[in-house]
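The data below hold one chain only, encoded as structure tokens and taken in the form predicted on its own.
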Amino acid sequence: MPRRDFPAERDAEHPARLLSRLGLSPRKKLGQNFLHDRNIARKIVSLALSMGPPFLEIGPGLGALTDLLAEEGQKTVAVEVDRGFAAYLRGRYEGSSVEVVEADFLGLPDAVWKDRFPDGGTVVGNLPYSVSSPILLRLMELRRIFPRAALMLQKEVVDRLCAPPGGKTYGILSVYLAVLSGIREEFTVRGSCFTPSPDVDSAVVTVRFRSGISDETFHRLQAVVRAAFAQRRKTLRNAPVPFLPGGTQTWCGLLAEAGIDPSSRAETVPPDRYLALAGLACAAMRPGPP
């Protein structure tokens, strides 16, 4: 796909500007800042670069880390949920690398990536703050297909995405991310790169998902972790464990197994240990020969 020419930065049109054109306005319950630093924006796309097309992004909104994407001819896959935005985004973009898909990204089914994606993907997106936690489940879902990614979310969200164990900020996220990926703070973005500007300051992640962890490995993860930090006050042996056969009596034997204390709380245990914790409940909880 040939390159498309997009506005220069002193010639793109200012956010505040094109929503009055267009006749659109911000949506609070999306959490929709548009981002206007155009520097900040090659930056973010640089970094999609470096790791590879093609490219799913996730909330485009007005386009700004999209008209970049579409100057180097890159295949990328735009998904935006409001209805205004996509239909500007795809008069945009017509002839270009970009397809526009007007959808909630949280409710498209496997096959749709695994169609469009037959190699994998990067992903590439701003992500609003109320739906950042389910949209980071369900790249974890499909991380064999999108096993890269370069996001920007916000930055209290970022600095519990890359949590030490030991402190009120580590918590499920931590976990999962850790064990799953390895995951780097790349940059912080000021709220006045952003149209409106937000209280908080945002910052980018890349993202590199690892192979070799199996679904039911994952799965089993998610379990052991929400128990143990479904009531972070009380110690790992008070932690509700309904999915396993034996209860409270085989969790603490677990415990031990894995060279956990059940003495301890949730936010001191490291990552590599729920990992041993969540293959210990493997066995534990698949049946038995008849």
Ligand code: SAM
Second form
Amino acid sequence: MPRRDFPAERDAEHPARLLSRLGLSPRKKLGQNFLHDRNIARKIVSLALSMGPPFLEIGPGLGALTDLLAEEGQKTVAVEVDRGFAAYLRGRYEGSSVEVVEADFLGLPDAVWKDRFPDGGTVVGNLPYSVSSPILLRLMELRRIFPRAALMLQKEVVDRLCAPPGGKTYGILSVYLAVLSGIREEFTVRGSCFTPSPDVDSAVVTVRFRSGISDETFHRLQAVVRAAFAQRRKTLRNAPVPFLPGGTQTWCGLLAEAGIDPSSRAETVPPDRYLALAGLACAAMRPGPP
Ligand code: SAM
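Moving from the form predicted on its own to the form predicted in complex with S-adenosylmethionine (SAM):
Below, the chain from earlier opens the complete complex, with every other chain and molecule after it.
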């Protein structure tokens, strides 16, 4: 891929000026807060580079991270849902190592990624906060194609993703990520680094998915964890489990077998116990011999 130089330092316009030049305004619904701090952009991209190419960038926006990937000549697919930004980015990165795809990341099927990343890749992005949870869930589904990610999210979300059991911040996504991956908070980013500036701070995480958790186990994990957290204030024996043959009776048996006290609450159960429960649920839900 021929390398095209992006004189980022000289060329980088402040997002406010660039938006006004392009006649575009930020849309809150799409989580459009643009990173104007070049140092933070460099730190995120250097984390991604350390994880290895090629790259999928989710939500390139005005190109704060994309410019640096293009400067490095890194093969990157950048998916942007906003038509105005996608048109601007296509012009900016024409002839470079960056391919711009105008699409909703959440609507793109696995085949698109298998085709473009036959040997896998790393995800990088300053995620649109309005849809960060669905995007994280989609990345969990795509973990075999993208086993690595460097992502910026709201600090409050990162606290939940990295939470240990026992507290109010420990929840469904904390369990999934602990089971499927190693997640690490790298650094925090002040709201003042963005235009427009959100009221909250952000943080950058790296995620490394483990191989070895099958899709079936992950599906069962989702069923048992969602049931467990459906009524956080109630004890686990009251969880709604219509998906289990034998309902609550089977559920309480499986909890006991997994070493979980049915009179405990969802937030006290460590991820490895949920994984054990998912394994037992897989067996209980498989149709028996005819
Ligand atoms: N990467 C840029 C930066 O760091 O300045 C922009 C980040 S901004 C927080 C999030 C970007 O994601 C916006 O450009 C927004 O239009 C885009 N976006 C929002 N929802 C999306 C989706 N479902 N698929 C792809 N892009 C999306």
